[in-house]
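The chain below stands alone, shown as structure tokens; this is the form predicted alone.
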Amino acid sequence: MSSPVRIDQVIPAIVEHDAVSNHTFEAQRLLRGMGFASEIYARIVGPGCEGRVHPIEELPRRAEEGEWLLYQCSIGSPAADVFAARPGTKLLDYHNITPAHLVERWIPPLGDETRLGRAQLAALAPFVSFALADSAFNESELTTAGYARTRVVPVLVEGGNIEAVPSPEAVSRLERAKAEGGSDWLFVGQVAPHKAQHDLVKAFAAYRRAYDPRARLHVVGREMGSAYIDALRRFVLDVGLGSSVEITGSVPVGDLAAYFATADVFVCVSDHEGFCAPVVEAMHREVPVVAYATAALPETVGDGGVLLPEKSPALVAAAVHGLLSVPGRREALVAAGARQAARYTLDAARSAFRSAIEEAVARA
């Protein structure tokens, strides 16, 4: 096994405003900064990524001496087969794969893709010399799948998102609503079954009924298929929440920053998260976090937020009420969140990534 002169990346799909895609672009910048040639090859290239990414069909079928491949693994895809078939040294970066039972009712093809992804993850283990994982939770799954050499490298959260200036127009609109009273809940992430926005709406309804009838909920993120988001919108109307719940879809980074700037609390009741970059952004932007303690969330949130052992609507509502009503509670959590977020700065993640690549090369 020779030391690399180039480390190219393979990814099933790459799109704008997506955590794994942002991570892949940042990884490319780091690899080039370390002196390696590095290109990205994707089976699906989303709008806005053209010119920065090559179609996977352009990936050379034969590897020259010193040419390595790094696979960004988060779903089942024929891209994994292309990666496996190419000779040469292989690395893998694991972002977790959602269990099929959490998504297949609403998006049957996605259930098939996640099952395939987990099968491919295990099948790739004998061919991968070194693997990275977003979290210790993800690393434990790599170990179970048969990966012998692993290292935790947090998601490379895109600096443009963290440092983006809030859009004045969006802030003005959100502050006009806030002036009428009531708190603002925020959740950022794909509108998808495993993110459990339906459970978030239940908790929000309980909160409005018990504590704050003028509260608002903002659900920000692109939808994954139409069936779930259509049902979610119907559910919002059926429980009488109407205009108090805003489901925005994908928004520009300035608007996203405005939602964080005007939020009183970030509430996450996802059933599955391999890391959850928006939680880190919330803590960084001084928005206190309430989260259901499942999958990687206890690790990501740490002592920086309120972690709940279950997510009944009454418990989530009471946790938010306590956070916002007890004097000094919100401020204490903001400070704790800032300390936790400091563990996941882009500089810290960059350093961990470089160190992992250096270890992989040294082992070669």
The other form holds:
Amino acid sequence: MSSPVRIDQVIPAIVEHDAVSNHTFEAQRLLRGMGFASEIYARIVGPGCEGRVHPIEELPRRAEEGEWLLYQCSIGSPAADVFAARPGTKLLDYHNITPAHLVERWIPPLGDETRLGRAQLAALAPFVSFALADSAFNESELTTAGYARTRVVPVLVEGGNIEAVPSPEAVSRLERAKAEGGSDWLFVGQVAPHKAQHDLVKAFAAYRRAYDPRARLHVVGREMGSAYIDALRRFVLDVGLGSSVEITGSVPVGDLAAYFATADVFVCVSDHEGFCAPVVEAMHREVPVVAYATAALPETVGDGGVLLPEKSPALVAAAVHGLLSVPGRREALVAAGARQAARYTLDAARSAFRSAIEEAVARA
Amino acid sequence: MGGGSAGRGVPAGDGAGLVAEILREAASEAGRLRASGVVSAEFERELDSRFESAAVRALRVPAIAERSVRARSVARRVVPARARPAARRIARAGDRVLRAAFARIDVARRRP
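Please show me the structure of the same protein in the form predicted together with its partner chain, now that we have looked at it in the form predicted alone.
All chains and molecules follow, beginning with the one already shown.
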């Protein structure tokens, strides 16, 4: 292997307001900053990304000396075959693949894609010289899949999201509702079966019933497919929470910042998270976190939030109540969250990424 | 928000200690909620059942749409052009009967 002159990236799909896509754009900036030429090739280029990303058909099939490829892996895709077929040194960045059983009931083709993704992950192992993972949890999956050289590099969360100023209109609307009384629960992430927003609604229903009948829940994020969000909306209406649960869909960054600015607590009861960037954003933005301890969440949350061993509605409701009802606790957990979030600053992630690439180059 | 705080402290600068305290209390409080019937096991089962019912209804929509597309494509091949208006009327009537039947089933399922 020779030292690289360029490191191009291949990604199955790239869209706006998506953690892996943002990570890929930031990785491109860093690679260029390190002196490598770097372009992004995607099989699906979402609206708003045209001009910054090449269709995968434009990726030269032959590699000259020193031309490396980095594959951003989070789903099964024919893009992996293109990546595998291209000669030259290969790197892989693993963001985890949702287990098929959590999604296939709702989106059968996605179940097939995630199964394909895990098969491709294992099949690519012998061809990849160095792999990155955005959590130790993901790194352990890489090791199981046969990857010999790995390194943890946290998600390169774009500064734009963390630094975004809350939209005054959105803050004003949310504060008007707050003035009526009741606490504000927040969850940010795709509305998708493995994020289990239905379990969040159950916990919220228990919380309102037991402690705070005027509480509100804000579920922020774009939907994955139509069936799950449809079921969630029907469920919310059916249990009489229509006016207290807001399912927003995708929102502008200023509105997102407003939801964080006015939330009392960030509650995550996902069944699967490969990292969970919104938890880090919550801790950065001084919102205390209560989360179900599964997949990568124990690692991402650390001592900076409440990690629950199970997610029965009664336990989640009691934990949120225990956090919000005792003076001083919320502030203490916000401080603990800020300490944990400091591990995941964009600067720290950038530094880990550069160091991992330097290690890959040194081993070449 | 209610709830008393007598005897409970906030360990300064110790996230792990505070979290352990919240967890201990939450486990015992969840037990109390269940025992008192405020958030009973039955309430939790009712929530599960209502989400399952919403899921079945939501999943039926794309399934019906997919079957309908398939049925239309078969019908186009096997129904002669002059018989299509009558076939459409029959299909619409059948659709109305099925929708009414499903609505009755939903109501019956939700009856205590």
